[in-house]
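Presented as structure tokens, the chain that follows is alone, the form predicted on its own.
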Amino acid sequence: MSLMLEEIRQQPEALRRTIESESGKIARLGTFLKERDLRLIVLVARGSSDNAALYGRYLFETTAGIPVSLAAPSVFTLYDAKLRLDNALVIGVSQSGEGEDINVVLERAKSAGAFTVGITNEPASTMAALVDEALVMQGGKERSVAATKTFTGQMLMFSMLAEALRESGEPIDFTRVPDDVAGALASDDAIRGMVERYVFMDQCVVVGRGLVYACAYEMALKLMETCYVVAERFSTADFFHGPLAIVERHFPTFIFAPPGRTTDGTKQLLERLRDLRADTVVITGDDALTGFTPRTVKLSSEIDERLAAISYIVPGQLFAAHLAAAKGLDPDAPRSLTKVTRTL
């Protein structure tokens, strides 16, 4: 078994211990933060972090209604920008907390007025050194150069801190999670049954809006950096804006589709999707979505919307896990990556 999949398996487990080790000292944070007058949320991160960056932007602003900006670290590392940053939580995001590039912009934002957070999985990094407050995930060592278990302990951390600022509206379940993601897990036999039928896939689609556009990014990096499959990402309604021409008979297209607010919009892509023949997976709670493809990965309908994206981006690491083997390649040593990448 290769430690991607091994990783994958874990993460029921490291959920709940990060849950347990640092629900207290994130609603601690989130008092302090709330008395801040923030007027401004900044992420900065790469790679997969940044990809579980994008979910927090879409939870900051959907709970705490604080607008939220992607960083771009160049703006700091090549160009020098000196931004005004009061009234502003900077959180970097990085696994190992050695990313050059993310600890420059903590450190330019923190000396510019912000407070700044980290989250990490290694609480001896240079990362939680540096900022006001280090957020720890309680991963343990992740081997595999591909990220997985961080990426689901990175959405966690930032749901969990984006419930610590809500004003108000219904409290999240923040224990149900662990079981969702063990829920998730069970469809691993379906997929390694499915994946048989894509080792000769070189280019394909990954579609997700809102809450689960993060999974689409994910997806499609977990299918480039382990499988070598050039994978395009995209929300449904960008999607309908021009990309659905690359479509055509047998095209493989992957669709995150739970239950909630995006389900009208991913109802209707995957009535084109079956008008055009396109080779579609879809991944999704929702039993109305389940006959447009017979290539279904079929979770509970009783998720939380709000935390969706940590179970269904199990099933899409798990397919690029199994599509990496079948295609003779290991999953473990990507070729020209290490697990921590430095930029400047």
Contents of the next structure:
Protein chains: 2
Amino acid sequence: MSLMLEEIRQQPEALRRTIESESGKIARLGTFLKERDLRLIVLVARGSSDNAALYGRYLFETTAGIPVSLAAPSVFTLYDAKLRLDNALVIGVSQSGEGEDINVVLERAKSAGAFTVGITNEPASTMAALVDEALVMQGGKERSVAATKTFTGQMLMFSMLAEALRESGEPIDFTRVPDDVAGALASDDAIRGMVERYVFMDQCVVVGRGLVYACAYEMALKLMETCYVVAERFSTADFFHGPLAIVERHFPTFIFAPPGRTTDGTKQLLERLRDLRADTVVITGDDALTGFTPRTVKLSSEIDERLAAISYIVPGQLFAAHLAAAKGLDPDAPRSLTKVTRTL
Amino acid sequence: MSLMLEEIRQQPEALRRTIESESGKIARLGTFLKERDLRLIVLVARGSSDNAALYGRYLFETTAGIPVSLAAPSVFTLYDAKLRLDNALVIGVSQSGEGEDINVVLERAKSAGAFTVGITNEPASTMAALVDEALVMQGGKERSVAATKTFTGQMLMFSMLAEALRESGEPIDFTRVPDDVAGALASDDAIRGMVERYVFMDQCVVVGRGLVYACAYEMALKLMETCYVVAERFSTADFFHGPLAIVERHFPTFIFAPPGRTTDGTKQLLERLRDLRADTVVITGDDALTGFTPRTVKLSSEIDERLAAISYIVPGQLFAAHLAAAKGLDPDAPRSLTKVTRTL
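So the form predicted on its own is up there; where is the form predicted in complex with a further copy of the same chain?
To see the whole picture, the full complex is given below, headed by that same chain.
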């Protein structure tokens, strides 16, 4: 079994340990930050961590009401910009804590007066040392090059922090996450059977909107890294603005479709894809969204919409891991890649 | 000749007319906005307009020092979030001025206390009526479904507004843009010859970083819309974080590489792509970046780095228009698409 698959299966336990270890600290951090008159949250990350930040973006804006900017590190590292960041919370996300450009942005933000937080797997990392507060995942070392348990761990951190900063809506019960993820892992056998159909797929589109937009980015990245599939990723809305033209009969599309506010838009997309005779896989817990394609990965209908991304990505991870195996590839050692990427 | 190609060639004149018509108004707007203690700029758009906003993002942050958030419209339209937007400038971009979700965001922002600006081609549009200040492009109606002259017009507007808000660095001489774009149009014949090689290409990667990241997004969108090529788009840095794994011998890659701060990173990428034996096209005005591939589109070395995106996209537009023609497709009427897309 690949390390990737092993680490995918460790997720419920990894998430549980992170909640135990970090929830008290994050609640206190929220109380402290709420007194600081935050006007902006800046998230800075690369790769899978950046996809987790995309989830954080929607979650913070919808629950805390604070505008979020996903940082472009080169604004600092190449163009040497001095941004006004007083009253900003700047959160860096890096599995290793050694992403150089991420750390440069955090340093600059700190000296511009921002409060800085680091989300990392490595308590002894450069990032953990430089930020005002380090949030450390407790999932054990990630050995596969393809990030899986650190990705869901990062999303969990965002959900805990969003709850700590929440200004409106129902409380977010992030303690349900490990069980929800364990439930999503039950799709393992179904997905192992399904990937056979896609062994010779060389391109596809992955779609998700709003709080699961991050899943589209992350599944596409996993397919690129471990299966060498050219995988486009779009929100439902952006997809209709042009890229839909690439879809023809049999074109493979993967759709993340939790029950909730995105249901109507997803339904419209599924109807369109059915008319175009695309080859569609739907990952959903919504009975209204089954029946459009013979290939549905069914998840629980009980998952909180705000936490859905953390469970919904699991079938996407499993799909990539099983597809890599079916293609005879080693998902733990993608060609051309290493675990820590250095860019400035 | 396609409308698309016709409109690509109208760009120098369209840009010149927009400068004549709007530069006084934008300078006055800048003076007014500088007195408002702006803490955040939010850009909201879809499709090509969103790609123009991506250019605006880098430009505002690097010249005005104000953090920029690229809005996720669904935060407002689906999740009904109430964001704190006092002291924010919110800029909507829509060719037609009728993008419903864009207009919803502008309305919400206005009632939350933001100052709103609309960039559009249609002075009688819903957007123009609802914003505090409408900036109207004077390039004449765009008839092709694939946006070209409105895209460079939108980028020009951002450069004029960035100059009006500039806090540091040399003045931005946006009046050079029409001539720079006319110079880029001289690549027409070379590109018409080059596309023959790519008639049977069905996937590719387009890369650009920082101020030309927007060009990567826009050329990829044009290739998807008009040539049905599955075109991935990445920044140089993100590309190294995983997606590089999809590149193998002969894999087609297109690189936007103006002289300037991105040169070192681009050189590193070009060396890597040469080692991987990718099939690379470079669009550059930088002598240090030629010689890595037999296929270089050479632009002037004199273009201001901050304005480069507006000229550099021109070879990308020409490539898509000529490739569509070479494939026997009509770039003015892409399958599945209409000019105004309605999403909420």
